[in-house]
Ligand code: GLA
Amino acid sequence: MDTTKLATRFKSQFGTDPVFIARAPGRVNLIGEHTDYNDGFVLPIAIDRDIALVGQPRDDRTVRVYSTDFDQHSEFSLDHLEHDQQHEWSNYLRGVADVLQKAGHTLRGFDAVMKGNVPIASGLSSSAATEMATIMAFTAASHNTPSSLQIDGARAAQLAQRAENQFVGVNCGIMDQFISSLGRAQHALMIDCRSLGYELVPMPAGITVLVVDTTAPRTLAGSAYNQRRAECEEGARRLGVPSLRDIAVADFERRKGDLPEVIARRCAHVVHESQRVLDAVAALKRDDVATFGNLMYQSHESLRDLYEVSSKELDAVVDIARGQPGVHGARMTGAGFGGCAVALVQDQFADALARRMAAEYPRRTGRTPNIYACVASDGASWRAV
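Isolated structure of the chain on its own, the form predicted alone:
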């Protein structure tokens, strides 16, 4: 994101020049869906779209932020943190301040202008990007002071997740904040959702990640998510394991006949999907993008047929992508019933795929997609202006 205009906007809002730029990216998950709450594995990338806060420290305990995206101001005291029903976007910043202070950190106020090019409510995790950018802003504001923030990337991600869970009230997992914090250019991040161990995995050269927002409402996602989670818990209980992470593929295949049919299908997806993530990591390490792409297709088919969380719109995106030159793989990404699908395509074919998607998808669905060509990018950071 070009922050030059943001610096000019800051001066017009606050009458002085900014001294820091804090930013954090959105993300897309390449493979590993509905595995996180089963203690399994996920493989996201940070994308080259982010939330930025351009600002200057204050000498008091006040935070003043102007959001260019919402054209709204929000101001709060670090000594009296309350929800703001009029400016709900500011609750992500307030929540971060709340959990940082409860974790024992001393914060310094700041003025900032905030802008993002992570599409809101598109499934690319603008919320986690906002939280991580806010941690970076508080870090920048306290730089070279006795109470300077020194929080490693994994801990920062956990605190950001806590802000969303406990202050904002959204029961998200850890993946979004982890990748926004720890992502690296030209790498995916394999995360063990049980241990929170992680490993950077190089992405193949010459690959574009094309994200297609179906623009379909996710009306069933919430209730279906809770139902699927309960079905997985029942499956783990019947199999006598703490979570579905704890049963190997071969053992599951031998025992799945003991499960009710629906429970067996749900568990089959999760058990095989966690293994697919490990297989996908192995494929990337040997630069085998063809195998990686096939695993993406398998993941989508499993989410469609076994976990039953796809939709006609998501299926249409994958079907269109499958037939195009240079496409290695495609799948739905996220909770399902709408949201986004993702395709891995050779750079030289990315524009052609985007054009074909823009033309064909509306004919099949009656909806106009939003299409974003992305590459794996660096995680959260700040710098002096």
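With the form predicted alone already on screen, would you show the form predicted in complex with the named molecule?
For this one, just the chain is written down, with no partner chains and no other molecules.
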């Protein structure tokens, strides 16, 4: 993102130069879908698209933010944090302020201009990026003061998730905030969503991560997501385990006949998907991209047939990608019901795949896709400007 332009914008809004820039990336999950809230494993990358806040600390308890994307101002006091229905985007900032304070941190106000290039509401976690960028902005604003914020990356992700769960009111897992916080350039991040332990896994050389936004509305996402969560909890309860993380594939296969049919299918997805993450990481470590890609196809089929969160548009993207030269694997990514799919393709075939997708997807679905080649990038950070 062009930070000089943002600094100029700040100056025209607030009359002075900014002193910090805080930023955090969106994400794409390579494999491990709907496993995070079951205490399982995930393998996302942070992408080279982020949300940035350029700003300057204030000496009072006011936060004033101008969003260039929404062309709106929002102002709030750190002493009265309430929902703002006119400026929905500002609730991510308000929510973060609220949870940070409830966790005992002392915050300092700031003025900022906010801008992002993570597509909004398309499944690449612009919300998590906004939350993490806000934590970075509060960290920057308190730098060199007696109440300087020092929150490690995993803890920051937990607080951002709490802001989304409790203030914004979306019952997400930890994956999006965690990768936005702790992603690393040229690496995927395997996260153990129970212990919050993690491992950076180098991305294979010569591979492009192509993200295809179906541009189909994600209408059912919220309600179906919560329903799936409830079905997983019911499965764990019936199996007598604290969460689906606690049952091994072989045990599950022996006992799945005891479960109601729908619950059995939901649980089968989760139990096998979490194992697929471990297998995918092992494959990456031995540079076996073919096996990795096959696991992606299996993941997609499982999300489509067992977990039932795919859509005809997502299926079309995977189907088109599958037949193309140089493609190792493809799957839907994120919560599903619209949003994006991801394909791993040899660099030299990436343009051809994008062209093919741009031509074939509209024929099959009547929609125009947005296509992004993404690069694994660094997680949230701030610096002085």
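Numbering follows the first chain given and starts at 1. If you're wondering where the values come from, they're calculated on a predicted model, not measured in any experiment. Rigid core here is just the name for the largest C-alpha set that superposes within 1.5 Å across the two forms.
> Once the two forms are fit on the core, has D251 moved its CA by at least 2 Å between the two forms?
Replying inline: D251 C-alpha, core-superposed: shift of 2 Å or more.
> Taking the rigid core as the reference frame, is the Cα of P242 displaced by 2 Å or more between the two forms?
Replying inline: Comparing the forms between the two forms, which are aligned on their rigid core, P242 does shift its C-alpha by 2 Å or more.
> Under a superposition restricted to the rigid core, does C267 display a Cα displacement of 2 angstroms or more between the two forms?
Replying inline: Superposed on the core, C267 moves its C-alpha 2 Å or more between the two forms.
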